[in-house]
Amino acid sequence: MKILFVASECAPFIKTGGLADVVGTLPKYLAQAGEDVRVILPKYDVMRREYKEMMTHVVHFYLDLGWRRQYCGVEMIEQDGVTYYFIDNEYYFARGNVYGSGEFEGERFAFFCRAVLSVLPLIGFRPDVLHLNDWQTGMIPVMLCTQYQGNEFFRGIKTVYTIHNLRYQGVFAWPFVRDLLSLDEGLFTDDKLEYYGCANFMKAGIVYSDVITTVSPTYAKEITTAYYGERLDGLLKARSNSTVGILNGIDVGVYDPEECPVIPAHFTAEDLSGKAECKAALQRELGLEERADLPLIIMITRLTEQKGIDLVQRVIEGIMNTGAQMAVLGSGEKSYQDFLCWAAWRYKGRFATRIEHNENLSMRMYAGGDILLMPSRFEPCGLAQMIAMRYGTIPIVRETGGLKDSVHPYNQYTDEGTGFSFANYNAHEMLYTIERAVGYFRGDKEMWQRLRARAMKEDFSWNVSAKRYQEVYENVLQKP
């Protein structure tokens, strides 16, 4: 089959969230299965220039978008079996970061859904399936059952759309979206792109893709309601028979307790001996008093209020009181930025923040944390609490979306689990479950060092997931 990937960032190239893990890996495990696949995405500036020095140029010319008439470039990188597109435009994407805010935002990704179409005949590749990604790629289905479909080369062309998180849609005013890509007026409706008299990106990859999946089995559930759909609920629940949940994998080569590069010692489910020199060695790193005997909780996340922080800012005398230690990575809301400066002034020694995205560092926090809490509000998939069990850090979740599957509540009669877990968004109820897992690495050591070994040997690879995707494609190439 030939696959073409579309999204706003991939990773090694681009990377802001799990999004671009998802672009960068599964792709690679579906080419070692044999498939033809490729992924295309926008060329930013902010890019490390080693990525750029690779590039070959392929082809360039110039698009209409509504009253603009702009550069379209096309670069090119191979690697580890997939064939990456680059699209270059200075205007839309030398912006100095990857995503903006505002009017701005619709017209560069309206560009991005516009090029990746327009670009398909010039660089010879006709995919069986365009697999799209999120509120960026929206616009590509519309289009191409409107516009496309007289052009032989487009028909038949199968589209998967992917809904990695649904609380961001890309809302923006109709007669503007209309303009940019002469969308015809009878789509403003509302079993179409009309949302609540704007034109909904998001809506439109729902109503016009083939198939639509979401990164975990659970969220796929969740968004039918009223509490998870944000606003689509309806919609989705319609479109529930061509809904499919996949849950996420990682990349295990890259999160390998026995080969990472950033930490200090390497270790095993059998010997666990490294582990304890990384945990000494974060404290040291991170200003915490050097104690084995405390429990290091760690929270790797973007500072939103999706992420749970509002429960710890809630009850953070309670968890300061159980003993343990914390450390938090991360940036986002200024409130919670705050919270979490005033939390490491005042329990100084005791309490760690680093307000960044630092990739190396949240490396050697998996490898030196004991306990990972990931609080959510909502959680389509989430991949921390993958990668902290891989590196032996036990996971404490919410029951939604992604964490509660992949994470299974210790169960202290039959000794099972690789984790704890609280089911209500409840301060209180989160408290009640960090002092139980605390508890237990205080009480217990033989059953922690059960739990982490088990939760080591987790298999969160792609091996599966992508073979659920191959199943997908290969479904949605046998309808008419």
Contents of the next structure:
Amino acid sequence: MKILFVASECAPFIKTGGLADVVGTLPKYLAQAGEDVRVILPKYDVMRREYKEMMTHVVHFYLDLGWRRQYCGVEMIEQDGVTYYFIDNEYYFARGNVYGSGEFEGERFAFFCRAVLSVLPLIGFRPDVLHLNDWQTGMIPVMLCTQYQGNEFFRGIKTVYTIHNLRYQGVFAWPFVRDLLSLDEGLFTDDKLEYYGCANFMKAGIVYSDVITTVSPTYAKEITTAYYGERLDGLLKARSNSTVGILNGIDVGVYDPEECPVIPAHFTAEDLSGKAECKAALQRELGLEERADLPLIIMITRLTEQKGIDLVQRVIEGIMNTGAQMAVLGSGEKSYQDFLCWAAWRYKGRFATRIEHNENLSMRMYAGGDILLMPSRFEPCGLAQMIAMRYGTIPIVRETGGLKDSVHPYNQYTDEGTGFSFANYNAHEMLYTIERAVGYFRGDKEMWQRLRARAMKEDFSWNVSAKRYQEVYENVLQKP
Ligand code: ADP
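Provide the structure of the form predicted together with ligand ADP, given the form predicted on its own shown above.
Now the full complex is given, and it begins with the chain already shown.
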């Protein structure tokens, strides 16, 4: 099968969150399984120089976008059996950051959608399946269905649309989007692109794709309800027969406590002495008291409403009263940043805050932490809890989306499980769960060792999920 992944980010080239991990890993697994897999993404100026220097020029041309005529270059890198294409336009993608805000976001990704379809004949690649990801790619199936069917090259290309996070939908004024992409006025109805008076890229992707997937089975169910559905639950319920939930994996080659080049010591489930060294080094690095006996709770996260920082804020006194240390790495909304900086001042030596995006530090934290706290309000899949488990750091999660599907709560009667969880979005329920975990950490070392070993032995590789995606492609290709 020929598969083209279309996304706004892809590790290791450019990453702001879990989407990049998925698009950076799944294609490699599919390529190993013998598929012809390629990936296409924007060429951002903020990519690392070494990657920009590796690129070779494929083609360039001028593309019509409403009344605009824009340069569109295509660059290429081949790596691990996968071909990566980068759409080059400095006006849209050399802005000093990956995402911006306001109407211009709509124009940037409308350009990207148009560019993807326009370059296919020029690079001589006709995919059987276009695998689209999140709102930035949502207009591709609309254009494919309404503007490209007269062209033999495009006829019969199937679309799979993956929702990584329903919260971000790409909602812009209809006249603006219609003009950018020369869309038919008839598309602006509530069963197509219209969403509370505006045009919605995410909705477009959901309506017009052949199959919808989302990144965990639980999230696939949740988004058909009003609480999680972000005002698209009715549509998602209507399309639930064409929706599949497939749990993400992680790149177990990159996240590997035995090999990881950026952590100070290595360890395995059988020999955890290296983890103790990682913890001591992390405590020194973050200015925490160097204490092996205190559990170190870490959070590595975007600081947004989704991630449950407000629960931590509500019961911070209670959390610190358990005797645990805390370290948070993240960036995002100012109110959360302010709270975390305040906590680092208030609990000096016991609470550390780093406001930045720092992948190497995140690895040292996964390796050196004891507990990862992830009390998300909603979580389509979540990768941090899987990475943490791989490094023997025990997750405490709220039972939602992929957190529910990947963390088995500890059962004291059967001595089973890989972490701790709580059901309701409630600060005291979270605090109780933290107290329980800290109690085990301090009171029952052997139980904690067993818990750790089980968590580390969980299989979070892409092996299983990549096969599920292959089945999805095979099924969609059989559709008329
Ligand atoms: P989301 O995609 O909602 O941000 P996930 O848990 O699916 O959440 O993925 C987050 C990914 O981004 C993980 O690989 C995590 O380690 C990484 N990450 C999040 N914040 C930071 C940060 N400040 N520095 C480094 N890595 C981060």
